[in-house]
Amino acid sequence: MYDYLIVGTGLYGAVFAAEAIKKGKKCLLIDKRPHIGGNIYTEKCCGINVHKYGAHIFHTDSERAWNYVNQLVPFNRYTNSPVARYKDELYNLPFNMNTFHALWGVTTPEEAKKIIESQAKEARERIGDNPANLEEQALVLGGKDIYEKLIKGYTEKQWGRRATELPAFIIKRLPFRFIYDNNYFNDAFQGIPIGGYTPLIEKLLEGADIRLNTDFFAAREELSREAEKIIFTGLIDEYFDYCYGPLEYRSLRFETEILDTDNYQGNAVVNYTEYEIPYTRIIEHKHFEEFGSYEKHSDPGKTVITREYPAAWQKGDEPYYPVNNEENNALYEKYKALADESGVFFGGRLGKYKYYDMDDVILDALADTESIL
């Protein structure tokens, strides 16, 4: 008899599996992969730690989260500095004056400035005060060029809509930075576990049970049988058998390709942002570690690359992203009331339907294991 069956050994699982062992608790984890970690699982490759689920950057402005995984696993000091590629032209991103002077050729924060607002001034006299889709309101943020080489395309194969049929206020604000600075984000604390994800989640889950391949559907009753309490981090909407419908997500298909060179774009991450090339972005795996030293760790002459595709979701898919609409919110919210009633607990992105980074997940899941256990 165990005190928690934990359905999912990803990040929210293990973490909530790791301190309910550290006050004595009793768990046991399933996963219906053959491997622990979910979507944050990386393995060796060429000697290179191959991100298996797409790019995972650990990024936060919380002491709290960035001590917790370092505490665990030795970070290393990887900054996410994403090159976005439209046509055969090349730009850095987020956008910052190496982005603006590719665009124009202008050198000060001035020059800069003046064009970003003429361009998007003549979108407001154009379009007016009211943005009706997210192609207007991107237009009147920033204007055109910044628009049609470094948004439109990309956004439409993220959604899989075009950009005139999607809502505006999914841009609310676009970010400019005046200033020459390539890091992607503006938290205080980023890396990537040195030797990947998987070492950090297989920390969390020691003392642990747990059990790969077994899918929580398929023997439910016999499960729910074995713990005084359920986490579940799976779909929330499944596991009430679609009763309302199903919630909307999007997937990503990926796919991976080891490469006879060692360096084939020189960056961990390139965008692809004109919408004729059908993926989003490709991944250079080794970049994320090795920061050109590739004779240090992994096969000489060898590169991993993976190029990832949007996709729509369909039941059966795996899903990458809750599509946090109304609609989709009201519909969660039927769900909730169920699970309020149910007994059972639902953690992580897909049991609260709701977007996190890393960090997010590890605060969550402290908070939810201070007022259970």
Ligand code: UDP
The other form holds:
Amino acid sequence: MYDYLIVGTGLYGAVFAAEAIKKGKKCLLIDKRPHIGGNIYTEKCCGINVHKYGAHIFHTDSERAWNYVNQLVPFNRYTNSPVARYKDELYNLPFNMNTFHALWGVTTPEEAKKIIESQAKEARERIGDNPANLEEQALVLGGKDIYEKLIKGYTEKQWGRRATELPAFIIKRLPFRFIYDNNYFNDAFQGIPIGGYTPLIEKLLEGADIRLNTDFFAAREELSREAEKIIFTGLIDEYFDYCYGPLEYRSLRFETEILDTDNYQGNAVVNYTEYEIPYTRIIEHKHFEEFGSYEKHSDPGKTVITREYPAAWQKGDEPYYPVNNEENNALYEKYKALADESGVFFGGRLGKYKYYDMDDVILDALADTESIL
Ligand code: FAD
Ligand code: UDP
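Next, report the structure of the form predicted in complex with the named molecule; the form predicted alone has already been given.
First the chain shown before, then all remaining chains and molecules of the complex.
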């Protein structure tokens, strides 16, 4: 008999298990996938740690989260600096002086601000002070050049809808940086575990029993009998048999290829911002760990790339992103009320239906274990 049956070996389930084991509890973890780690799982191919479910960069302002992962495995100093490709033009992200120089040839912050403000003013005069959708919001914040080249196509692919049909709030805080700095994140700490994320999960799961290829819903009764309590990190709506209707998610399709070259695109992440190209970005995995490092572990003459295609979600597809709009959040609250009465504890991105980053998941799991264990 186990103290806890933890459904899902993703980051939430693994942190929960590690903390429970520290307190002397016996944990059984199950996962329907053939591997541990959920969406942060990495797998070696040609000596390269491949992020199987999309680019994962650990970034946080929380010293607690940063120390937590660093005491498990060593991290490198990777700094995410995606490049945006629009037709044959290349721009640095996030929007900063390098981007503005490439767009308009300006060299000083004053010149850049002048252009952005004049384009934004033009948009405000047309649209007014209450933008009704994402397109209007982006135009009044940053003007047409940035919107048309760097936002519109990418956003419409990502969300599967026209920018005029998307809510303004998604892009309410468009960050502009008037310095030459291509670091995508503002957080104090950032990096990638050397050796990928799977060893981090393995470390967290030391001492736990694990059963892979095991779907909770295929043997719900039997599995539940094996433990005192259940921690569930799958879909909260599926757990309750979609009784109030399904929550909405966005899905993705990954196309991974091994190429016979050392260096395909010169950067870990290149965003394709034009609508006509069906993928949003290409990840070249080796650069997450080899960027700026003299230590090369990958097979010479080989690289692995992944194209990321956004996709509509239907029952049965992988639910990568919760769509946290008002309607879905209200529906989630109904499921949450059922969850509170069920005696089962729901955690993680799918269990809590929140667009959590990895640091949020760790902090949330630590807070939950402190109150539950
Ligand atoms: P998951 O990783 O989804 O784990 C849930 C597990 O439960 C899965 O393994 C699943 O197979 C299993 N499961 C579900 N249902 C069942 C069932 N019925 N029976 C058995 N097992 C089940 N965060 C960052 O901080 N930085 C990033 O750069 C970043 N990039 C991302 C890019 C993409 C494309 C995506 C999708 C997410 C990204 N994230 C990023 C977020 C990050 O992936 C999550 O915060 C984190 O993985 C969530 O962990 P979790 O344990 O809650 O969920
Ligand atoms: N975005 C954009 N162009 C880009 C990158 C991002 O317009 O080149 C917008 C887009 O609307 C996207 C949002 O910014 O949904 C957040 O993007 P980010 O890559 O930060 O989020 P993630 O997809 O990792 O959650």
